[in-house]
Amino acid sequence: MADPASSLGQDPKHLWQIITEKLREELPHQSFLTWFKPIKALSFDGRVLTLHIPSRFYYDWIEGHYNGHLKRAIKESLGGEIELAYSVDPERRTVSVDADAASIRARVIPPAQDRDRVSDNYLNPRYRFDNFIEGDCNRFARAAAMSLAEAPGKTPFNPLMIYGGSGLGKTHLMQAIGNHIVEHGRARKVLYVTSEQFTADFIKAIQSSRSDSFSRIYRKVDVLLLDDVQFFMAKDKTQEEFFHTFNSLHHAGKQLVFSSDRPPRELEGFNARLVSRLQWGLVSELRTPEYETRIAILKNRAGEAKIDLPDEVAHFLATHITDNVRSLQSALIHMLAQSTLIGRKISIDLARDVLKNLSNRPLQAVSVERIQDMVAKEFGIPSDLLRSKTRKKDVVQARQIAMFLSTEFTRLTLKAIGLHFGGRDHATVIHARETINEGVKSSRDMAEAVESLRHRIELTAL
């Protein structure tokens, strides 16, 4: 394996100028300028290259998006690999660290050839079970692994299967069980490993003629924890091998964890008896986090950063980020490099220009019937007298509440907001606005209620 550090001596900024043209080429412009051009080269000690970063969640982020890009910029610009290790600067007080996470290691992983045992499980410590936000969607799988993790190998859940959708939290809850089996020592030898990875060694070791060098880290563990597995549709020879290293693991009491992102049943190009395999332990579905559940990730996900995220924003989030997990945790780190970088105060505003930016879309238009019952529900009135006769004083006065703030949120014109309200013509629409317009110039009590409803009305609009 070529060095580095001989070609291209001991210069780290030299060394990671030479990385980030590399990474230039490859990567959006912006993405590019946010993630990569405040990092700074500190030291590099002929094969530890040391990146100042400005916050921890620069290293979250860039280990969880780029680090396939990093990997390949470091092998095609320096012919080999190296280790990264980033530090944060403890004096900096605009992200707070704590004083033992401000040097963090990540490592270039090497090729199998080079792993002739299992020195490193590869996971990360942060991923733990006690910062896996439970609620309806995880419950029984978080249940399920925290069982076995008390036990590897001792419970009916043999293999453990965690299905579900990206993004919502499937390596964070296997990587959890590992960390906990390592903390506790409740086995020896523990390996997380991504299916990509399990392919590109065992195609190595086919190439080297070293089989056994990829037997003695596959089928020498205590526990397997096996990521996406649902990347070996198609792959014959990689599927034998799985199913025998399956065999072998499961014969000897080893405890096996596989994540995918459907259910064995569906997992199409799978040979039949490895289907049958999967399905031998427990299978368990992670499904999409309810709202509660959002606002709890949110929350707890600012408060490892120390971030003062309001509440009217992680509403605001959570309302409109229904997906998955990481999506909210994106949106998170994009408003903490835009208040980090920038100085912008974490706000509604700024995260609508996140979500904008996020979801590539306008603004949706609300329409007349949401207006009507939230502007129904303030007033304690059930909506469809805001479309009837009725000339009560408080209905009137809702109505045209409702109208003033239908002109300003959706892009009806003013005889068709008329029709929603019980076929009333555009002048009323128009005296409607007026008449509001004036009481909220004349009365502190008519600004706060129409302020309060305009910004409920805000949080729908994405």
Ligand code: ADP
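C-alpha atoms forming the largest set that superposes within 1.5 Å between two forms make up the rigid core. The structure displayed is predicted, hence computed values, not measured ones. Numbering follows the first chain given and starts at 1. Compared with the form predicted together with the named molecule:
- After superposing the rigid core, the Cα of I307 is displaced by less than 2 Å between these two forms.
- Residue displacement note: Q372 has its CA displaced by at least 2 Å between these two forms (rigid core superposed).
- For K40, the Cα coordinates differ by under 2 angstroms between these two forms after the core has been superposed.
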Given for the second form:
Amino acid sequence: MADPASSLGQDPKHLWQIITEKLREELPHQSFLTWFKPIKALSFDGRVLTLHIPSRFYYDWIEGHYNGHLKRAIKESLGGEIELAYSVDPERRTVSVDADAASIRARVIPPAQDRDRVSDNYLNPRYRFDNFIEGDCNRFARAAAMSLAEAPGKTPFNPLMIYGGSGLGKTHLMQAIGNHIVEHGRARKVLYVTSEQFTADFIKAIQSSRSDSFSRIYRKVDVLLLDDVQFFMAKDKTQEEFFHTFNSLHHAGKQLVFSSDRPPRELEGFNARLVSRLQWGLVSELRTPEYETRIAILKNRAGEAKIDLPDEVAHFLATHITDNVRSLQSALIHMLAQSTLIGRKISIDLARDVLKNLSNRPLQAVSVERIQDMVAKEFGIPSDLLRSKTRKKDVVQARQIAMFLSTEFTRLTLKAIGLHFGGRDHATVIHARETINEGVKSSRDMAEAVESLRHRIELTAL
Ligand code: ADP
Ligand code: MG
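The form predicted together with the named molecule is what I want next, because the block you gave corresponds to the form predicted alone; please supply it.
Let us now look at the entire complex, which starts with that chain.
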């Protein structure tokens, strides 16, 4: 394989420029600007290109979302492989970062054919038990994982099969097991691998008639952590190889840990014997985290990054993002990026913007009645006046604000909203919306009243 250093010289800026040109073609413009534009090349030692990034979050984010792009861009633009190291630039740092996290190294993982050493265990030191927050949703799986990490191959949890939806912590937990075992010397050879990688290695081995090297890697480990086995669905040959690997390792008393996005019995197209093997040990589910756990995860993550996350913002995020941990963290990271890049304060406003941009996810639905109650309370009038025929000035204004907020917070049609206000028609709702839109622009009092109501509705939208 070409040596990128010799063909391109040693200038780090030049190297990085070539890589980023490729990235710029591949990525949406905004993503490129946000995540790659602020990065500067610092040094290149012939093998490792060191990059300056504005904060640790960049590393996490890039690693989580753009690792594949980066790998490809390096390969395509340089025709070879180099390693990347990231370092947090102390001058431009607007969030403080732990001293020991100030320089983070990441390997760009080489393609399968270049990899036949078990010493590459693919463990990411960031995933640990101590930052895997415990809650009802994961207590059992976490406890099982910890006990087997203390004594791999010697507990009844063999195999341990962790299942659950995307972003609920399967990879984190598996990696934590691996890291714990390595750090405490509980086993010698630990290998974490995704099922895609397993499949790619297997296919490669067959194509190059080097199946011996495949077995050498996979059957000689003491602990095999195989992530996302649902990927084997409808892949007969790989499944078969997996089955043999399983038998050979299990027979030798080695520890096996698997994950899947569904329970074993729902793995379609899986050989029945394999399904039964997967259930030999312990099958444990990761569920969506409950509110308290979501808050704890947010606080912990913010703490790691030394971000001051106000309680109401944590509450706001935990209220609106309920499906998985990954999206919770994305929101936090986006907020941090925004506050770092354009100096916005971490607030509910910022959180709301981030949420809007992150997904088309509508905010939790609120009922019209609920909005009416809150507006009426704000105006100190009984809420049924909003549904009455009264044309008194302050009631009209309160009614218009309530209609306006109903168009914003509910998914009802204008017609349906009108019906909730004593059977008014949709033109009245449109008129209310326009009036308040104008009012917010021309009157500061109105703007503040609407804003404060918005906050309160969002906060109680449980
Ligand atoms: P999965 O593999 O199930 O799709 P991941 O393990 O990749 O999910 O988790 C997604 C993100 O959420 C990761 O950044 C992970 O660190 C984080 N995460 C998930 N569960 C927890 C938890 N209980 N405590 C702290 N972080 C978590
Ligand atoms: Mg995963």
